[in-house]
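One chain comes next, on its own, written as structure tokens: the form predicted alone.
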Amino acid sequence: MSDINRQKIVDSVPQKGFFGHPKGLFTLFFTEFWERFSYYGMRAILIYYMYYEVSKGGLGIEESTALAIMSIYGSLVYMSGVIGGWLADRVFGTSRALFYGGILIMIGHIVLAVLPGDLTMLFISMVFIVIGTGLLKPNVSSVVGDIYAPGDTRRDAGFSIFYMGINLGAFISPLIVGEVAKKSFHLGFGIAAVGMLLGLIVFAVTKKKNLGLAGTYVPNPLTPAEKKKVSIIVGISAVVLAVILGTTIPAGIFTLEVFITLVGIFGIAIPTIYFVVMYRSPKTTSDERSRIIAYIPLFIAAVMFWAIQEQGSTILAAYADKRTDLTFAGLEISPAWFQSLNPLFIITLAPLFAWMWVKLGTRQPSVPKKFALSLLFAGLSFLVILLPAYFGGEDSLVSPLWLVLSYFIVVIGELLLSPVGLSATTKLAPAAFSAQTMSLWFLASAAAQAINAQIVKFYSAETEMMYFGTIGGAAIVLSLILFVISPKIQEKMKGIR
């Protein structure tokens, strides 16, 4: 609605009530807490559900195929955020987008929890969760921004509190769902569905009182002519897609392997197109073109980093299940519990890093050097996993502390890259493409997992040392290259630090 300006939205939100922050932060904190509880709980057991034998409650899919599906799933989740953001901006606003998204996510988990387990039901549930997460994830953060006035000094602290909710949900859920899944995978998925239901209830019950007008407006609504054009394009595309799938799937042409390959191509092609369009646009100034050039090596570094970090839910999850001694200090450990390590270390270390950057001030490393260091730690996190196999052999079970150390090292890299990358993206983005450049940053994760879908098939007990050594070594080499060229990148950034 064009008559609703930013200040009217802020004025409609009670500005005190949640640790000195707007009351709306309570609604968004717990909505996102339960959504992340739901998502990470499901993700912690999904890989095991796919490759465990049918007699153990799984689907009995070949492990390499299950690892590839998991990677493609992660890639599509990030890609769908672009569509979710567009729908919120042009069709129904962020508030309705995240509510609809939550409903779709819950339905996806219910499909996994209630319906008979087979590959068809798995893919149906994934479609619901991918679309739902694309609607919810980017838009809930946008609503957080809406509840603060542009000059409000509480904004950064508010996002920090919100970020804590994300990681608390991600930390707790694998511990609960992983334990329950020992008895039944379907019960574990059911708990994930209940988590999303609680998030929806919190949002629906408190949004009117706490959020006011935040998220209710459509920033750039489609005109009647545009609606007609979009409807025609979507309709034709749906028919063409149905015809293609209806003929190629029965004929054995469109297979799972073909789909994985296509997602891999899109994962690389979409960000490439973004870069070309932004660089060649007449709306982009010469300084902004220089910054786009500077952003390209940072983007490539981010893809390399996330390719390693995201294997925590695929390769390292399988490693936890099959190569790790799951008895420690008299306790029987669920392999899913290791998925709680990443958010636990982020919660613990993030305040330390924030303090460190403030303390260093102008003496802190440049953005390219921070990215180089993040790649160094990512590479080391994989090389660490080589050591137990080197010393104890490929057939012996290794101490869980090796996995703990690997997750710890990669989180150090994540804290050097993720918040820094978000900040750098906002600074380096051309003015005409600020929102799209933020979408581009998230596409680095999509590209990384699309690449992972191609490379995880090379992992096995026999190739373990070669796999971790090659990928870890490649990350370290790229880190050194980035460190060497960082002065050139900094020069291209045209005064941005």
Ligand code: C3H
Given for the second form:
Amino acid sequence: MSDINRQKIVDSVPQKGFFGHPKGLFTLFFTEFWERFSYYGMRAILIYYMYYEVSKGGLGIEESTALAIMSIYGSLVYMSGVIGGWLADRVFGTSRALFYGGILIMIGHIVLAVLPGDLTMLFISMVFIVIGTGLLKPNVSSVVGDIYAPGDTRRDAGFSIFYMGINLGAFISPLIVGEVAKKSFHLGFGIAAVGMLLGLIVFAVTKKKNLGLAGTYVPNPLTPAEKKKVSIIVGISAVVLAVILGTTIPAGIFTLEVFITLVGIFGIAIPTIYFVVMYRSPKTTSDERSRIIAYIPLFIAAVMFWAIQEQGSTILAAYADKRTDLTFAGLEISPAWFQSLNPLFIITLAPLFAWMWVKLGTRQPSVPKKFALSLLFAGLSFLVILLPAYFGGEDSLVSPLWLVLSYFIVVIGELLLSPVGLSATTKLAPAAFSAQTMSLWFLASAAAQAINAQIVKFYSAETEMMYFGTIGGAAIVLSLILFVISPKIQEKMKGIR
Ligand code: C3H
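Moving from the form predicted alone, what structure would you give for the form predicted in complex with this ligand?
In what comes next, the whole complex appears, and the chain from above leads the way.
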């Protein structure tokens, strides 16, 4: 986008009106709040919906398969952002892309809410939500960037407010959806659909007044020749895919196992291709090449971190249900409520971290050191949760406080990595690839969950200590390695801090 267009967009957005920020932030905050409300509300009950017996309203899927499905689902949701970003850049513009995405997400939840519960419906719903989130999630984040002038000092704070919106939605929804799902899972999914509908209404009603021209441009539209080429490629690919799936599924060749493996391969291959393309591009300068090399260990650390953090909604969700004493201080706890702990801690601790970085100024740890510390906390969060089994065996119910402690420790890691990583990604990105860096960052989470889909099958009541110990230990070893090589990484960052 040219600077003139960028300025025109900023001028069209009322620059005050939401906590001293552009009015458009109100629209984006609440759109993303409701989208995350629906996504995390659905995920808070989905794992139980899958493995609960049919008599309890579930699908009766084996627990390890359900855990793997949760992980590939999470992986695909972030992977599809690559397509969502491309469609916004070249076909729809961000505003239309995110609106269409919201509609698809809502349909996905409606499928689970009103149609009879079986595995086919679950997969149909997943297709809608994966494509819908790919269209909505990266684009709503990038419009946040569009409403600030390039040198506007409020931008970082704007992203923090936006991150609070995400976590407010993620905090409230498991409490509401989890409670409703006690009566019926379908009703729970219905609440998620209503949440997305509210997000769409907020967006449609307020966008003109609050967002002005932001998101209305197609930055790099397809030429008629490119359109033709893309239509042919998409058409041929759809036919080939339909033939392959139509023959291999009934023949029992394309199984869930194969699909999980394929997602695993894509999860690693796509970011690798991104790195190679950026590194080899003639548009990348030699300093930028050095920064790409510096970014690789940070990316690997992020993958390890998200692999542990995301198990909070899979393995630890199953732990909450099966291993935890769900009566506490006379209160009957729903296992889904544990999903609200992470966002609750984020909302309360984020301002503290923001204050701490300002206070420490130039004395604060470098980006690689913050990443190393983050891995240390992630590893500790898993080591803590192996202690109840160590002290009390693997088959007695444990105090919910163990889970609270584990979620608390991982959040310290999240605050050391997630906001820092977002900003480091944009700073380390080669100029020619700046638009795609948001997708690259989300790919760390996609890769993590693709790897999780492979490893969650090793978790069972008998292997619990070994499982948490190995993964937690691996994170701590990686943390130490990163700490040792962090001065080298810093050097390769060529002046970026
Ligand atoms: O969703 C995002 O864009 C980024 N993720 C977050 O901000 C997380 N803190 C959300 S917490 C979690 C993934 C969902 C809670 O309902 C739970 C992890 C255990």
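Here the structure is a predicted model, which means the values were calculated and not measured. Positions refer to the first chain, counted from 1. Only the largest set of C-alpha atoms that superpose within 1.5 Å between the two forms is called the rigid core.
Enquirer: After the core is matched up, is the C-alpha of G473 off by 2 Å or more between the two forms?
Expert: The answer is no, as the C-alpha of G473 shifts between the two forms by less than 2 Å after core alignment.
Enquirer: Rigid core superposed, CA of F18 - does it shift 2 Å or more between the two forms?
Expert: After core superposition, the displacement of the F18 C-alpha between the two forms reaches the 2 Å mark, so yes.
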